[in-house]
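A single chain comes next, written as structure tokens; it is the form predicted on its own.
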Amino acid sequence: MDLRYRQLNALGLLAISAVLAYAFASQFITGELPCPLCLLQRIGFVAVGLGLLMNVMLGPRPAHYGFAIIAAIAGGIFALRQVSLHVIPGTPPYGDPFFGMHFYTWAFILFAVMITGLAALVGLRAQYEDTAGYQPLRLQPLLCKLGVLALLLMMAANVLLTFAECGPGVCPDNPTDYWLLR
């Protein structure tokens, strides 16, 4: 059985987990809480990761790539919405810049790169010849295990942190503290 494509998807999981981990760490280092649009972008990254996760666990399928592409389009829309809110002259940006651009601008670029990469991957027919389908994680290579674990950890951390910030209600437009710590 050829596991190259599962491992390629696992690399994608690690990349998405790194993006989420950086956003997560930056939140604590700078003390800036993510706004609702930021949280929606994080959900977009997680949803793309879920499409890749299905490819790792269940085997590559066009439907899994389609799910990931739709998630990347939605995440890109959320990011573009936030960019459009802050390009108006006199409107302050949200958060500190990173290498000259704000996180929402980087998110838009990353979603565009993901859409392009996923669209290219979905057309590689050789990956669909692997008829093994579901493969337990314990039988998969270390890279696949690490990718799945990293995404699941980042998903859990972001769910817990979002609940700590917003609580059971609607998140504030410009959050200043954690709901759970009030």
Contents of the next structure:
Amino acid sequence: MDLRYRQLNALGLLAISAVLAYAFASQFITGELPCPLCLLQRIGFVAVGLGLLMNVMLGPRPAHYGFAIIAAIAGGIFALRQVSLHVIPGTPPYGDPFFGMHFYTWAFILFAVMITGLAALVGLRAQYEDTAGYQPLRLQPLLCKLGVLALLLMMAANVLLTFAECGPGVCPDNPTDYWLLR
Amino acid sequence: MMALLFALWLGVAYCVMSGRSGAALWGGYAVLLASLLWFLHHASDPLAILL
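Having seen the form predicted on its own, can you show the form predicted in complex with its partner chain?
What follows is the entire complex, opening with the chain shown before.
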């Protein structure tokens, strides 16, 4: 069975997990809490990751790529909304810049790159010869195991940290402290 | 509320990990729709740049 395309998707999972991990690291190092739109962009990355997770666990399918592309479009909309809020002259940006651009601008670029990459990948016919379907994690190659576990870890961390920040209610627009520590 | 959205995505991931492909895909679209509705609710204030 040719598992190369599952492994290619696993590389994507590792890349998305790295983006989410960097966002966490920045949250703890700078002490800046993510705003609701920032959290929605994280949801966009998680959703794209789930499309790739389907390819890894259930086998590559156009429907899975389609889901990931639609999720990336949604994530791009979330990011563009935040860019448009801060592009107005006199409107202060949210957070510190990273290599000259703010996280929401980087997020928009990354979503655009993901849409392009996924649209290119969906046309590779050879991957659909993998008809094995669902493969449990224990039977997956090491790269796939790593990618899957990294994404699941980031998702679980997001649930816990978002609850710690916002609690069961609505997140404040400019959060300054954790709801759980009040 | 936002933590609940993340938890719903974790539920979709559970469907993927347990091999329920139909539930994973339809569940994924349902949670994506919920996320978009949440976004629309949150972005309902007028966008100053368009005014």
